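Next comes just one chain, in structure tokens: the form predicted on its own.
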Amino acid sequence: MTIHLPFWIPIHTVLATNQKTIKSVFFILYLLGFLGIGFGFFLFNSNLELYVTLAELATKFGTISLYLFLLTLVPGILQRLNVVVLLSTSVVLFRRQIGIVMYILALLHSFYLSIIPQVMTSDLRLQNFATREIYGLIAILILFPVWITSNDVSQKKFGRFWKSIQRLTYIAMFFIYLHVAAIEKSAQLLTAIVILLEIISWIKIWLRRPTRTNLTS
């Protein structure tokens, strides 16, 4: 099934013809993200008021990170369901970059709200984390190998095993759901819908696989 979105055609054209420039912008965002984490450690002792302001912003980063994560799942879901949408194709152009930004935003969210305060007060202990924070940290740890291998060099080096690493995403999404379930109901609902569609799309692929009987007949 093909879904036509005429208004998106010129936008997709611009995105497709300016991939190199747009990817450069993503790279700048990577750098700013990591600088932001380091800056947080500095601010905690030097300007706590500004740190608190940025920590409030980091809460929003968590929400944005969630939406970007769900966005990266949509193209695969639509492909398995045989639904063609040009918007999905546009996402595929930058899915790797979107995934990296998603992860960095999740790090900013986690560091500013939990890790930096505990490290800077020399009180980094598991029992200091709320249950929802632990779920979030587990998701970040699971996604670490996905993030670190999101490049052409790793894809070439790991070969067929590379896809297995990337599929850790499917495990992480359940912990992400548990993390957001305790925070925001709308985010919980959206995450649940995407997870359900993900499961349905994989069931469809599984049902379409030829059985051993068919293979040997």
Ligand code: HEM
Second form
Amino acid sequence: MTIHLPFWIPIHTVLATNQKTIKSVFFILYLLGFLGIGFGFFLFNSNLELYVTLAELATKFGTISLYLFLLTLVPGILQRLNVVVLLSTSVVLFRRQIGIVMYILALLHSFYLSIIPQVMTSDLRLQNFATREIYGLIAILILFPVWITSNDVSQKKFGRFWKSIQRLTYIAMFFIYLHVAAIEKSAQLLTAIVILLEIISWIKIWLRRPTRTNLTS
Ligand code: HEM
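Give me the form predicted in complex with the named molecule now, not the form predicted on its own.
Below is the entire complex, every chain and molecule, led by the chain shown above.
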């Protein structure tokens, strides 16, 4: 099935022809993200008022991170469901970069909301994390190998195993759901819909798999 979104064609053309520039912008975002985390440690002691303002922003970063995460799953779902949408092709152009930014935003989010205050008060303990934060932490830990291997060098080095590493995303997806389920209703609903579509698309692939009898007959 092909879904035409005519307004997207010029946007896709711009994205496709400016890939290098857009990837450089992503790279700047990575750097800003890491600087932001470092800055948080400094700010906690030097300007708590500004820190609190940024921590409020960090809540929003969690939401953006979640939506970017779901966005990276969409092309795979549509492909398995045989739905062709140009928008999905646009996402594929930058899927790796979107995934990396998603992870850095999740780090910023968790550092500002939980980790920096605990480290700076010398009280970083597992017991200090609420259950929903533990789910978030598990998601972050599972996504770490996915994030660190999201590059051409790792893809070449790990060969077929690389896909298995990337598939850890599906396990992280459930912990992200548990994390947001306890916090935000609309995010919870959207995440549940994407997870459901993900499962349906995999069931479809599984059902279409040639069976042994089909192969031998
Ligand atoms: C992939 C990882 C994560 C994603 C996608 C994510 C996403 C989100 C989202 C969407 C919200 C709701 C935001 C809102 O209410 O506007 C949220 C809230 C929250 N998250 Fe995360 N999160 C992640 C990891 C973490 C981790 C590791 C921690 C802490 C250790 C954490 C701590 C929190 C806290 C404390 C809130 C509640 C904020 C508030 O209501 O003021 N998150 N997260």
